[in-house]
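To begin, one chain is listed below as structure tokens, in the form predicted alone.
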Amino acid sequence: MARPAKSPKTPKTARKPPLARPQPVTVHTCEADVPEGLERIARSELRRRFETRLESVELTPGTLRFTYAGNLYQLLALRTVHAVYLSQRYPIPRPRALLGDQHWRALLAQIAAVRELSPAGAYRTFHLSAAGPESSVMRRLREALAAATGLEPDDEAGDLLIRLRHPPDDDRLWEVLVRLSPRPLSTRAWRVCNREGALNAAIAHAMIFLTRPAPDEVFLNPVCGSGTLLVERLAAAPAAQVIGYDHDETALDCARRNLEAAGLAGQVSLRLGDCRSLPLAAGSVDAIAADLPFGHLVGSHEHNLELYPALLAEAARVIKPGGRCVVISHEVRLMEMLLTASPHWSVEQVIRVAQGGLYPRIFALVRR
């Protein structure tokens, strides 16, 4: 007897994968040390890079305090700050309460979040910066931190920098700030050769920002020294041509080493020459940045009386009309006198900035 034909099976509908749940975004309170005078420029960089992830930004002299929703590792790309810290406030009456179980676990988690940003072995020592460093409480904290982290305490400086203080706006709390990197961000890894009076890299990057770098420009650094401005120019944006001049062959060798360490060998034309008489055609340069000798560690005031007017005149010759020239100098009165009398330069702004105990000025100029 024939079996009845089976009715065709209705194909099963493919199961849709469950919708991925959005991952919660961690919100961090951070603080950045900034060269005093460059707070607004540092804030501009912060907003340019992380506009959608910032919830608040507060400026005080030498400091940016901000709330950031995102990966802490990305903050290590900031170039106009000295250092960035992860901040956490603790509702405790005295620092010794940090050793209590709840607060101690929170502190170790804060430290672990920072250490995860760097390769294994990047941290070997730590430094606890606080008032009364030799008190019994601070000694107990150092001993407990050494045991918990496996790091050696360092009384002068450490890879892991921990700052303990009252918050500026509430002396009833205590705040712990942990630096996000084993060394300051302004201490660039590419600096393998240093020279006396070398420009701080964070200040150099701010100067490049003021030139408004463009990818099709010819950029000139007429007294390039160890190459800080050259490296920071290429870190900011591509360029059609980057040229560095110095009258000292040893300075050019130093700049060459730093450019190689930065992975920029071959992207900069380093040339031996006098910044007062450059073998460049008139109007052949789009932007200029220079760290002029302060007359302290480098050069002398008497030499600057001859150098400065000649350099400003030569810069005016080689730059295009409307081109930007940004220089830093501690010879404030001399620069003000020369610029007041100059038919070539308009002063866009002057910024007083702190560097190494001195307060030079950044002059942002536009060729008339």
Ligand SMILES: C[S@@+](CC[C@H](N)C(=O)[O-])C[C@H]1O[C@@H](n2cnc3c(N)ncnc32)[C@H](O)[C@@H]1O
Second form
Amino acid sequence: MARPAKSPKTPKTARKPPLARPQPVTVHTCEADVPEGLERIARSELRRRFETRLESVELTPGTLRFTYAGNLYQLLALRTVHAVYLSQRYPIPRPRALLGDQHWRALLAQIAAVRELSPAGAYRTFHLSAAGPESSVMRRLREALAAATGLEPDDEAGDLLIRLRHPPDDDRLWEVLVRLSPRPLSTRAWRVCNREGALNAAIAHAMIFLTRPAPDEVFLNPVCGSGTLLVERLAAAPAAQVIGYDHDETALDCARRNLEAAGLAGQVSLRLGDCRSLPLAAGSVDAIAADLPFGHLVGSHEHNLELYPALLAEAARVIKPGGRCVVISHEVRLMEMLLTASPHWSVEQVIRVAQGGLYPRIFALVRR
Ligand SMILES: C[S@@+](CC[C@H](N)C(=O)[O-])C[C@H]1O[C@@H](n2cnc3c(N)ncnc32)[C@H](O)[C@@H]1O
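Got the form predicted alone; could you also share the form predicted in complex with the named molecule?
Let's see the whole complex now, leading with the same chain.
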């Protein structure tokens, strides 16, 4: 429930207060959907961006719950989460009581607080996600919401996503979560070209975080596909040089379109080439990130048996000693076998992450 933030105690020796009193800041309870496995990285991002405005952060698998004393609009900048919701608890025994005057006004105020974050016209439909969607109460709620918001109900998905459930810690209450944006935050506006096997942008951003991006570095993505890691690299920090290779001209075209949409076309060198033998000098790259063909939608397991060792060896050649290489793959056994035998790479961490029904691993490697 939104409430005013606690004001810090004023020491007795403090100087006179300024003439204009600061406005009380509202504390919001929020929840973020996070790719499962990346909760700690998402919490780091939250703390890095909003340290002084966070009162608490709680992690559960796939979720961050936090209280935030700040402008909700700024939460839309988060890049390692799927979506953020404004949460409000209602002390009611049954969802029907939401239609009562006091709670109804609170619910409409909660929805209005979210809608005002986006331009007028951004919302046309809404989706009410709750147990028993066909019950008479849910139908009445949908009708009342449609009348009050002017939005069309959508049974599958909607611009305005409203979730109704018991809060995880108290099944005597009801909680409404309203998504802060018409699309999930991980659905990036720059993605004008999609390809089978494209990496989720929130996961890509977490991988970039693990490379520890530095503004003076040369960054390489040797199998760039539609360019997700390239865009997210530059979204995280400037770089001296960003290079993307792919052996497929159509993948490079797709990456080019996405980079243009992101306003980054001039900052990335896209090159046609084979990641197993790159025309780059030894030790010329500072950091690498790669989303390898999993062997399901892109490539095949048989091909990976040859591709993976060659790519890891080439990455070890072009990167500087101490450089970080962060790789995502669903070929877990193959990666483990290659890394155990590798004289070049030490494994800093392995993270099991949920993506599209699969559980690939992110391998964070350091060049010995
Ligand atoms: C899993 S996809 C990368 C997807 C990308 N991260 C994205 O978000 O779109 C793997 C890419 O590796 C490329 N690839 C496969 N073998 C390659 C090779 N030997 N050299 C260069 N690129 C290769 C494929 O063309 C494909 O675009």
